[in-house]
Structures are given as structure tokens and as C-alpha cells.
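A single chain, nothing else alongside it, follows as C-alpha cells in the form predicted alone.
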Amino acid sequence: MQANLPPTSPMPALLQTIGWWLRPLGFMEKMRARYGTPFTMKLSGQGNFVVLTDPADIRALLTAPPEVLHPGEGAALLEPVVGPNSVILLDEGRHMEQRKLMLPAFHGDRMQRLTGLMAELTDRELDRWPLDQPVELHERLQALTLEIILRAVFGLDEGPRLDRLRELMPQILTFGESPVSLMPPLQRLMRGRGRFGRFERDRAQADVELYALIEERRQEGAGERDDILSMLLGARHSDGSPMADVEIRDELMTALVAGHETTASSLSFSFEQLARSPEVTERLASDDDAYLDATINEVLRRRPVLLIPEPRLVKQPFEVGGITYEPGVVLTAGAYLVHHDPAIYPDPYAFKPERFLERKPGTYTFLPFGGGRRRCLGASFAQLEMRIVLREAARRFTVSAAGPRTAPARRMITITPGDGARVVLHARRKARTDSGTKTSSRPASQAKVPSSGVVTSPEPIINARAASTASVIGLTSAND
């Protein structure tokens, strides 16, 4: 065991793992409050995780030579889903080559060409949302982001294959809902048995469909399609060879893991925040693009769904913040803690999109997509989805809370609204005065809030089972 790690809790690794799993926000905030930063988390089956929050330390982390820190090995728990060729599991030269193959698919004109499809799928989904009654949006947004990925990334057309993958993909992703399934040593022991066995069977069925799709598209040859699969089929390695079928399969699954649950959760948190900030919703309805982007940035700051993006496994001695870390330690940026540091973001628990009208997100202080050479390739894709969904929703609805705010819950490696983003949607009424000027569209039943339209204090938490368990080990926090 390394002697010069930052401080950690005296609790054994198992109890720390339980706290990290059941109440990740409260766990991290209590660790920071008690031990300062950086601090060390001891996680069963995964070793020592050192959480960094100083922007200078994060800069050193994100710009370290690729042979010194291995983010790919730090994300090994995802291999059963994404496969060994995934860009997020590769390191050094192999990572850079695969990243170059993937990069054109998620930038520039290709993203803009997918806008129409995303808007069409969004309209279809929002048409089904009920009005004037409590509705949990998270599951509906999961369905929407899955549909967008299957259509825009996988390039699937309507038909039996799309129907089968609609059913299989969510089942595959549920394997990570248990903390046991996210521990690589236990993954190996569980092969063929229980929950993991069911996951393996679902994955095999999905692979049959994916490989058949890839073969069909290869036979079709170059076409006019704008989906990501088409780009991957045309990509070439540095030696001129095409991507192998297994490489394409792994990158398609990577796009699913990186862009399905994460975007659905970010959108869910958007509605959770808008339900308590009606003035923000009103301003979004005015089609102010700058304010829409600022609101998205504030959602991603306030509720980063990846609390510690892209942990990096130390491969060679690495010094940061006056401590030299030996191989085997995992270093990670504490995105949630950075985003809630009052020295960086004044009044950090308030929801204030205006803060991003005043300044742009900082490279080492705004981390919803990680950073450095490993920054999420799909960041522009996810932000485009959020723009389309939130713009259309603001045009159609006002949003009010359906009950008390709840603590976020964990789903695989992400966090989601604990109540499934339960809100009430109201049809936006565009009444006009005699002079033709629009009046307020807020329903009469919706209570007014202060003109700032923001939450000014940490919200209460309603999650009895998790709170009870976490309180036993002393890791609850009012800031969840």
C-alpha cells in the first residue's frame, strides 16, 4: 500500500464503496469537508482513487503524457459492454489512432446534417407527453436518446431489427445497476451466471444484429447516409486499411454507453431544475440561443452526470500537487466538487444560467465531458440533442414541480434524478392583449418565485432507503 496518499476515511473499503454507491454526492462532500482535497477513496475491487479538485492539479492530470497515466485502464469496468476496441478503453498510440478515426463523425457539418432527424424524433416523443398531471420524464427521455442513437448513430431504419435492438439495448445497460457487476474481478467470476449471465445472452443477441447490419451496409457500399455508421465504414487506419467489423461494433456500443444514459440524465436534470425556475423557462421560450446554451452549461455544471470523469491509472511515478503517486493508484478529477466550489462558482448550489452569459466555461473548471486529449468525442452530439429538446419543450410547455426535490440516484456510472424527473407539464398559452402584445404564459396554478428564478440554498433530500443506509456510515449531506 502506498504510504503517501492523501487522507482518507478510516472506514474499510467495503463501507466506503457502499457510501460511494448509494449516496455519491453526499459521500464526496463529506470526504471533502472532513479531509480536504485531494482525498483518497478506497473502493472494493478497484483500489485507491485520489480525487483532485484544484484547477492546477486538474490541468496537470489532463495534460500528462499518455504513457504516464492510462485512462483506458481506469475505465476497464466498461469492457463487458463496449468491448476491448472501444476508444475509451485504449491508451497511448492505439487510443490516438482510434480517436482520429472517430473525430470527424461528431463534428462540423455531419452534426448539422443530423439536426433534422433529431428534431423529428423529438417532436414525435414530445407529442406523447401528458399535460397537467405528474409525469416521470427520465424514462421517456431514455427512450428518446436511445431512438436518436439507433437512428442517427447506428443508422437503423424502421423495421424488425430496429424493434429488436430497441428492446435489447436497455436490457444490456441495466447490468451496471448493481455495484457488483462493475467490479472487474467479480465480472470474471460471474460469467454465465445470474444477472451477468443474462447480460451476456442479451449482448450476444445484440451482436448478431449489429454484425448483420454492418455486413449489409458494407454490401450497399458508399451512399448518401449521414449516420455515424456510414462514416465508420468509410474510415481508414494510417496504413489505409478499413476498420474491422469488431472495431465498428465496439465503437457503436461506445456511442450507446457514452450518449444514451448520460444525455437522458442531463435532460432529466434540466427539467428538474426548470420546474423550480419558471423564469428560466420563460426566457428559453424567447428563442435566445445564447441563453439556451448558458442554461445547458448551468445544468451540466449543477448536475454533472459523471462525478469523476475518466479516472486515470498511474503507470509511471507521477507528481502532482506536491505528492508523487506510484503505479497502481487511480487519479481523477472531482467534477462535481469543482462545479460546487464557491471560490470558482459563487453561490454554487443556485441554478443561475446567467453565470455562463458572463463568462465561458473554463477548461479545467467545467468538466461534464472530461477534458484534455480524452475529452468526450460525443460532447457536441449531446449538446445538440439538449438544444433541440429543450428549445422545443420550452416552446410547448411550462413546467412545475410535482413534489419535494429528491436526492440523485446512481445508474451504472452516472447519476440520475432520484424521482425519475417527476414534474407537471402545462401547455404554453400564448394569450394576447388588444394591442397584440403577448402576456405571461404561466398557468394561474403555478406559483410565482422571486424574480431571480433561482434556487438559493441547498435542496432537501427525500430518499429514505438510501438516506437511512448512508446515515449509518455518516455520509449524508443536505447538498445532495
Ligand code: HEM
Second form
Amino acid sequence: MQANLPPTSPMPALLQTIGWWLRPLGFMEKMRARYGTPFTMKLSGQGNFVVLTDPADIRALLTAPPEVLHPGEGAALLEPVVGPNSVILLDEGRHMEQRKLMLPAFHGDRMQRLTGLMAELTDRELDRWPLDQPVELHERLQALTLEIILRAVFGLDEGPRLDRLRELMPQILTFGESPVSLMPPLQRLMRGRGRFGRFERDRAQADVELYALIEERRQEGAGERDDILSMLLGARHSDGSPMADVEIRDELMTALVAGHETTASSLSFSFEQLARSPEVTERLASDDDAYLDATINEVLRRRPVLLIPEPRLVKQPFEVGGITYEPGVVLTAGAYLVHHDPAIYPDPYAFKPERFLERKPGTYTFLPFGGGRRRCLGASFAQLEMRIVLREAARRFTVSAAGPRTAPARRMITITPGDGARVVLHARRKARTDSGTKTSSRPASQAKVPSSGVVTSPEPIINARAASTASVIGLTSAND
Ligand code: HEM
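May I ask for the structure of the form predicted in complex with protoporphyrin IX containing FE now, the form predicted alone having been displayed?
The complete assembly is shown below, putting the previous chain first.
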């Protein structure tokens, strides 16, 4: 084992893993406060994770040659869902080849063509949101982001196949909630059994539908469709050959895994924040596009749903920040910590969209979508979707808090609002498509966003279970 790693806690790996798992924000903040950066997290079954936070180090990390660092290897646990051809699992030449096939489909200009469909699905979902009573928006936003992916990425039309996949996909995605999902050797042991067996049966049924869809669309030939599947059907490998059915299937599933929960949680955090920032909601209701984008950036800064982008496994000795890391160590960018560094973002715990009106997000200081040659392929897709949903919601509703702020909870590898984004919506005025009643806007919650700017976490605790574990492992922070 490498001797000169950055400092780590004396806590055994198991307790560090529990801290990282149950209370990830507090754990990272505490590590930074006690040991400085970079620091090392010892994670059971996953090895030594070195967390980098210096923008120059992050630049070196994200631009390292592909044979030196392997992000794909570290994501192997996703293989049962996404399949072996997934861009997320590959490294070096195969990764680049697959990424090139997908890039045009996700290009920003191309995304604009999906605006109409996204707006229609958003209207349909928002029409159903109840008013003047507490509502947990997270599950509704999950339904919306799933529908948008099935229609805009998978290219499904209304009908029995869409109905079937709408039911199967959430079941398949719960795979990630079981501990088996975290350990590939356990996955092999559990084949055909228990919850994993159920997952395999659901996946087989979904695959039948997906291969039938791909076949039908190949028969149909090139049409006028704007969905991602159409683009993938038209994509060509460097030798001119089309993508195989299994490659297309794997990349569709990759978009689902990478884009569903991430977007739903980012939107959920947006509403959690709007409930505490009435002035922001007011401004979003006007047609100020620059402010809308700044607000989305600020949500993604304050609540990056992936606290760290894909961890990079060192394959060849790699020097960064004066330390040469040996093969086997895992390096990662501490996105959440960078986003809450007062030297980079003054008053970092305050929610201030204006900061992104004053300056553009920095390539190595704004990391919700990671960076370099692994940067999120769906970033433009997700930003477009967030723009459409937030603008329409702000036009229709004012938002107030339904209770005290809770800390984010972990959901697989992402974080999500601990209370499911429980808010109260009030009708603002006649909506674009429905017959909502015209009412005056009501002041939103009095809850205040902390604005300390000091590097101790003002994050609230998650829940009793997490709090007691946190105290057992000595991780309660000043504000707990
Ligand atoms: C707000 C929503 C989203 C967030 C915060 C997010 C974040 C991320 C992050 C942090 C990475 C890893 C980047 C790295 O390690 O450098 C990633 C990769 C990826 N994301 Fe997203 N994502 C979002 C939405 C989406 C959507 C909607 C899609 C597709 C429809 C998508 C597709 C992908 C793919 C394919 C990759 C793998 C790229 C590669 O390995 O080359 N993401 N995303």
C-alpha cells in the first residue's frame, strides 16, 4: 500500500465508509476541517479515495491522459443495469469511440428540438400538482424526468410499450438501493436469487421491449424524429459500421441511469430552495433567461447531486500536487467541497443566483457535471429540462416551505432532499394550458438560508439514525 498518501482519519475503514455513506456532506466537511485538503478516505471494499480540491490539481486530474487514469473501471458496479458497452464503464480508446457516437445526439443545438416535447410533458405533470397543501415533489419530479427520458431519449410514443417500460424502469432502478448492487462479486453470487433475481427478470422483460423498439425503428428508416434513439441509429463507428442493437440498448440504459435520478434530485433541490427564496421565484416568473440560468447554476453549485464526479482509478504513476500516486489509488475531485470554498465562492452556504450573473462558472471550480473527456454527456439535456420545468412552475406557482429544512439524504450515489422536497404550492395566476384559478401570490416561508461563509458546515442533520451514527463515529459538527 502506498505510504505517502494525503492525511486520513484514524477511524477504521468501516467507520469511514459508514460516515461517507450515511452523512456524506458532514463527513467530507469534517475531513476537510480536520485534515485539510487533499485528504484520503478509506472506503471498505473500494480502497483509498484521495479527494482533491485545489482547482489546479482538479485540472490535472480531469485532463490526465486516458491510459493513466480509468474512471470507467470504478463504475463496474453499474454493469448489470447499463450493460458492458456503456460509455460510463469504458476507458481509453473504447470509451472515446463510444463517446464520439453519442456526442452529436446530445449536442446543445440538437437539444433545442426537444423543447416542445419537454414543455408538453412538463405542462401535463404540473397540471396534476395539488395546491395549498404539503406535497412531496421529489417523487413527482422522478415521474416527470422518467417520462421525459422515455419519450425524448428512448423515442417511445404513447402506447402499451411506453406503459410497460414506465412500470418496469423504476423497478429496475431500485437495484441500486440494495447493498448487493455495490459489490460486483456479490452480484455474481446472487444471480437468479431473491431481489437480484427479480431485478434480472424485470431487466429481461425491458430488454424484450427495447430490442423490439430498436428493430421497429430500424425498419422505419430515417425519419423526422428528434429523439436520441434516432441519432444513435444514424451514428457510425470510425469504420463506417452502424451501432449494434446491444450497443444502442446499453447507451439508452446508460442515459436512464445517469440522467433520471440526477435531474429529478437537482429539480427537487431547486424547489426546496425556491420555497426559501421568494424573491428568486418572483424573478424566475419573469422572462429573464440569464437569471434563470444563473439560478440553475446556483442550485447545481449548492447541491451537486454527485458530491464527487466519477472516481478515477490510477493505472500508471501519476503526479499531482507534489505527490506521485501509485496504481490502485483512486483520485477524485471534491466537487461539493470546491463549491463551498469561501476563497472561490464568498459566502458559500448562501443561495445567491446573482453570483453567476457576475461571472461564468469556471471549468475547474464548477463541477456538477464533472469535466474533461468524461464530462456529463447529458448536461445540455438536463439544463434544458431544468429551464423548462422551473420557468413554467414559477409562472404558475409561488412556493413555500412545508416544514424545517432537512439535510440531504443519500440515494445510491446521488443525494436528494431529505424530506422528499416537501413544499406547499399556491396558484399564482392562470396557467398557460390549464384552468387554474387566478390568485394573488403569497409570501413564502420565513426559513432563512444560513450565510456564514465560514468553513464549518451549517448543513442540518439528516435524521435520527444518521445523527446517532454520526455521533458514534465522532462526526457531529458544530451545527448538529
Ligand atoms: C442535473 C442532472 C445531471 C447531473 C448533475 C449529471 C452529472 C454527471 C456527472 C458528475 C458525471 C460524471 C462526469 C465525470 O466524471 O467527469 C456524468 C456523466 C454522464 N452523464 Fe450526467 N448528469 C446529469 C444528467 C444527465 C442526463 C439527463 C444524461 C442523459 C440523458 C446524462 C448522461 C451522462 C453520461 C452518458 C455520462 C458518462 C459520460 C462519460 O463517461 O463519458 N447525465 N453526469
